[in-house]
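Starting off, we have a lone chain in the form predicted alone, written out as structure tokens.
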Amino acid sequence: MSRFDTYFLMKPADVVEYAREKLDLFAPDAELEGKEIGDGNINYIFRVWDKKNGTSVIIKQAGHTARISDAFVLSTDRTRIEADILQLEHELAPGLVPLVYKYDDVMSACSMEDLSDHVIMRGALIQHQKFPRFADDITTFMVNTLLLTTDVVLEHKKKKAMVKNYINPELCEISEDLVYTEPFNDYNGRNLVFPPNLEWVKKELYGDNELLLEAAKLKFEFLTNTQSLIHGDLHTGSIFIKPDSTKVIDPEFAFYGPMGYDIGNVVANLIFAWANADATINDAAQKADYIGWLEQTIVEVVDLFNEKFNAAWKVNVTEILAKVPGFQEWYLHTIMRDTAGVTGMELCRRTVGLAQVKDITSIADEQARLRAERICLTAAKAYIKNRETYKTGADFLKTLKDVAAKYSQAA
């Protein structure tokens, strides 16, 4: 009988023993070492490798509470969802997710391809690195995984069965609270507002009734729109990257929701990278060059998504009424509307909410951080309130640049 026949939360030494016993990757005489490498909010992530030949694996285990706070009690079924999703995403978008080797429902552990030759995109963007393939890769990933899991493509009973299979209430509740509720009222006191910005946030977020109404509408879209199998947490901290490769990771938040949620998360986190570069790069030429690349990437993410979506629609759509003239254009408009709204929600929640981003929190100069936060939050309000007007990448970029122009460096 194996001690891994009963669930417990593993330490690095346990994970080494687990890899030797449960996986077929290592030779009997392998010299294995392991360490915990995760710094996320939810799960425990370990790397195990053979010192002789470098063969390695990532093992991700779910605990019964989130690492960010014991207040979030979670089902370990999220690891099953993640393993299933990664395998499905590999079928739909080959090469853009890590390979899954094994899912263990007893230990709530998923063993997968080691991507140690990649880096987490958020950290690389904070170091002002460029990734020319990113916009192309991420839009291929999003079109293939989002459109191809909708009612317009799938037989409807199959799609409904998938909705049931990927029901994910505990993780959805985290998003419902942290993304759609708390940033606009701090009703339970968990927000982490930068103190110099507190009074401004109270007035411009908590006190803006028009904004609160639109946030409420967006929350109920998230609660009720089972449009597509979304990643559910598609930010730059969930992407491993190098110049010639993009790998999307961590889909434990996946469920059937509005596909604009994924696209908006990508756009918002590129805006955070823009705000960081604007605040921290001192050399004018270097700043112009890097910000120029980020702005081009923001535009390309939106425009390439639209272009690839329209091409994939023609090839893959099976629903007869989806072929009625004008329906495709309406459908894509709703996606861009939702994308704009979610861009704003993500900008708000990562700036004032419980789960923040280093793009902003690492800005050392108080005035520069204050300006960065207000650019993000003011742009967010525009994306949320005026979301029906956003159709192209240029529309998204114009809001960012117009807002930035209103804030002087001495704000």
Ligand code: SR1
Contents of the next structure:
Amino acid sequence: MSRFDTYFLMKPADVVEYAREKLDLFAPDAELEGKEIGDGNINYIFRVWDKKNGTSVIIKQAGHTARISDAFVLSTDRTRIEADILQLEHELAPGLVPLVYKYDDVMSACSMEDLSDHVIMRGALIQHQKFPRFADDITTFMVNTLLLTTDVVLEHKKKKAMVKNYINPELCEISEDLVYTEPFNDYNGRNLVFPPNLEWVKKELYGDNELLLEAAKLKFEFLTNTQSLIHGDLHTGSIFIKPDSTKVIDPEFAFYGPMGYDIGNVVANLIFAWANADATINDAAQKADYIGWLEQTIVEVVDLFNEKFNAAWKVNVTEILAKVPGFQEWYLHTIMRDTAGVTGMELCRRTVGLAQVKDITSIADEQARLRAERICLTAAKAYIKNRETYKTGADFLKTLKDVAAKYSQAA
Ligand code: SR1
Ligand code: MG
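Same protein, different form: I have the form predicted alone, so give me the form predicted in complex with the named molecule.
The next block holds the full complex; its first chain is the one shown before.
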């Protein structure tokens, strides 16, 4: 009998005992310490380490509700999905996710590699750090995990079994509400609009019926397009990074959906970093240098994705009709279209919705934040409404730069 034979939500002291009893990682005389290190919205994340030799582990546990609010009642099955997907992603994109040591169905806990030598990318970008490998690593991750789980590559019955295995209704519902519905009408009264921007948001988002129609179309793309096994929350807070290594974490929102959802999340969150740098770096040379790196990264993420996607297509496609001339170009066009649409949705929801980003909320100067928000939201509207026209990294960057040029330094 063990007290971990029945589920309960652990505290740091419980996690230490759990690690000693359930994992093969530590010596019997290990001097273990544990701490909750997560500040995420959904789960509880603990680090346990041996003071004697530094051996360490991360243990992530799911509660019956989201960490930020009991209003989100969630199945603990999300930890099974996360553990499973991390292992699959390790096969598809080796070296780009943490190693899973153990998944515990009873405690809804996943024990995995400690990445404490990495930092969360969002925080590092806000401190204006550069990561030269990022575009290359994240596009390898996306092409491998996205293309290789589609119907163009997998035998169709196998793919359908995967759709079934990774059905994730509650986490999807969060995205359906927070990403696709609330930013455009404050339907649930949960939006957190920066007060000086409220009238502008009412007119430009809630009052724009053309935008609402396009948001509705995109919502139905998200609901119904079981294209590929997506990460489902691929923002810069889901990436651990250091200059020579990138690790994608937190795939608890994963399910079969449109692959543009992942790519668009990456692009939008780089745009948030851009908006933060634009608003907060005072020194002109430093600003030009850092913004230049972010712009190059935005362009490379889109262009390298296209390039690697085309190369991987040649090697991996098995579906006979996918080889019909013109199909590959059409398929990639739909991915870029969805990427642009999601870039816009993510920019809107993180600016006015319930789950915001520090890139914007940490901008202390009111006028600078107002300007940053309006750049993000105005660009978002263009990405959503004109999404059929985006093909290259330069296309994505041009919108951002054109919109920014329209706003003077004072909003
Ligand atoms: C209630 S969860 C809010 C957000 O946190 C997660 O990271 C997802 O992005 C979700 O939308
Ligand atoms: Mg997360």
